[in-house]
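Just one chain follows, in the form predicted on its own, and it is written as C-alpha cells.
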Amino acid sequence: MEAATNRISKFGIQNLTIKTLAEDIGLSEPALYRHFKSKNEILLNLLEYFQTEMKSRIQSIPFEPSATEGDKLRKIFHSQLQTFSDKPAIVSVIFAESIFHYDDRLSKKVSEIINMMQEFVNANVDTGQKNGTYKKLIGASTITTIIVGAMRMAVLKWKLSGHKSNLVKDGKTVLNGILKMIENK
C-alpha cells in the first residue's frame, strides 16, 4: 500500500499500474498479480487502508474535558488536513471518484468515507446543537454539508496548486470562518 501510495505521489493515479508497482517494490508483474487482480483492485485496496486509518485515528484524538463542539471539529479537521498533507496521493485517490464511476466498490468506498466523515461532523453538530455551543437557525444535516463541502473545496484548490499552499492552515482558516457563523458566542 505504501509503495502505492508513493507512486501516485510522484507521478499520479494514472501512472499506477501493475506493471510499475511491481517494478517500484521488486516483483515480477505474475507474482503481484497474485495479491491483486487489477489497479482497481489496488485502488480499492488503498481506500479501504486509507478508510480504516481514518476511522481509527479520528476515534483517538484526545480531547480536552472542557473541550466545546467547535474544539473538537478543529482537532477532527486539524488531523484530517495534516494526514492529507503528509500523504498527498490519499487525496489523489479519493478525489478521483469521476475516474471512478465505471467501478462500483470503488465509487462505493469513496462514498463509505466521505460518509464517516459527514457522520463524524454531524454527531459533532447536532450535539452542538443540543447543548447550546451552535445555533439552531440551521439543521445538523445542512451545516455538516456546508462544512465538508467547503473543507472538501480547501482540499481541491490545494490539490489543483500543485500542493504549494498551506492546506491545514487554509483550511483552519475555512473552518474557523464557518464556526463564527454557528457558534453561539
Second form
Number of protein chains: 2
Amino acid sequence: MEAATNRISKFGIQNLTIKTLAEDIGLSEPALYRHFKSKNEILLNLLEYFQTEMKSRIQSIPFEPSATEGDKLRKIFHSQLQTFSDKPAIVSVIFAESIFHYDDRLSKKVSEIINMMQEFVNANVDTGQKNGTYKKLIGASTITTIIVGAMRMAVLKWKLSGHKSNLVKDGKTVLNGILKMIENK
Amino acid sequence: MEAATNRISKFGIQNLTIKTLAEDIGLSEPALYRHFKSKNEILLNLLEYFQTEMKSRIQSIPFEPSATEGDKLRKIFHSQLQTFSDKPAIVSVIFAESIFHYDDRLSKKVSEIINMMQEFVNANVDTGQKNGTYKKLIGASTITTIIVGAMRMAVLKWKLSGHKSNLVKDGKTVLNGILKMIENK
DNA sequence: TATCTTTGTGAGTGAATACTAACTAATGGT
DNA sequence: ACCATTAGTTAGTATTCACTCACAAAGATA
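Same protein, the form predicted in complex with another copy of the chain this time rather than the form predicted on its own?
And the full complex, kicking off with our chain again.
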C-alpha cells in the first residue's frame, strides 16, 4: 500500500502498473499475485487503506470543550488538507471517479468515501443548526453540498496548479468564507 | 465530434477508441488519421468543440432588463445543467482532468474551460457586489470558488447516481441556497 | 483524356499491460 | 529429518490499442 501510494504521488495513477509496483517493492510481478488476485483488488485495498486512515484520523482529532461547531469543522478540514498536501496520492485515487467508472466495486468504494466525508460535515452542520451556532436559513444537506463542493474545488485548483499553490491556506480561506455566511455570532 | 460525443455519452470515455469511433462513423481506422494526426488531437478538438458551444450558448442567453445578478446566474446555470443533462459526454470529458493528466495540451485545455466558467461567475459576483445586490462580506474570488465548487459537486452526485437523479433540480436548490446567503434583499 | 490531390482501405506492427504456467526456494510444525 | 505450506522466480501468453504501410478509388483541374 505504501509503495503504491508513493508511486502514485510521484508519477500519477496512470503510472501505477503491476510492473512498476513490483519493481518498487523489489519483487517480481507474479509475487504480487500471491497476495492480490488482480490489480483492481490492489486498488480496492488502497482505497480501503485510505478510508480507514481518514476515518480514524478524523475521529481522533481532539476538540477543546469550548470549541464551536465551526471550530471543529476548521480542525477537521485543516487535518484533511494537510494530509492531502503531504500525500497527493490520496487525492489522485479518491478524486478518480472518472477512471474507476468501469469497475463497480471501485466506484462504489469511492462513493462510500465521499459519503463518509459528507456525513462528517452533515452531522456537524446539523448539530450546529440545532444548538444555534449555525443559521437555519438553508437545509443542512444543501449546506453540506456547498461545503464539500467548495473544498473539493480548492483541491482541484491545487491539483491544476501542479501542487504549487498552498492547499492548506487556500482551503482555509474558502471554509472561513462559508462559515462567515452561516455562523451566528 | 458528434460521433465521439455519442459514444462517450453511452459507454463512457474509456470506450472511446479509434476502433469504436471509426466503426460509429462507418469508416476505417486509417481514415481517421487522414483528418486527425493522433487520438489526442481528436480529444483536443472535442474539448474545443465543447468550449465553443458553451461560450456562445452562455453569451447568447437573453436577460430581462429587470434581471438581478442572481437572476442572471440562475439562468446561466440552468442552461448549463440542462445541457449537461442532455449530453452527459460533456461532463465525462470536462470533468476528466485525472485522465488527461498525462498530456499537457489536454490538461491545459481543461483548465482553460474551467477558468472560462469561473470568469463568467466571477464577473457576475463582482458586478453584483459593486451594484449592491450581493453582500460584500467575502471576496468575489472566494465566492466564485464556492459557487463553482458547489455546482460541480451537484454534477458529481448526479454522475455517481448513474445519471438517475435530477441534475437541473438539485443544482437549482444548491445555487438558490448560496444566493440566499449572499443576496441583499 | 491525362494527371494530381484527396480520401479511403486491408493488413499489419509494436508496445504496453494484466495475468498465468511451471517450477524452485524458504519456512515452520511434528 | 521429513514434508506441507507459503512465497518467490523465469519465461511466457493474450489482448488491447494507437498508429503505419502500401496501395486503390474518387474527384478536381488542365
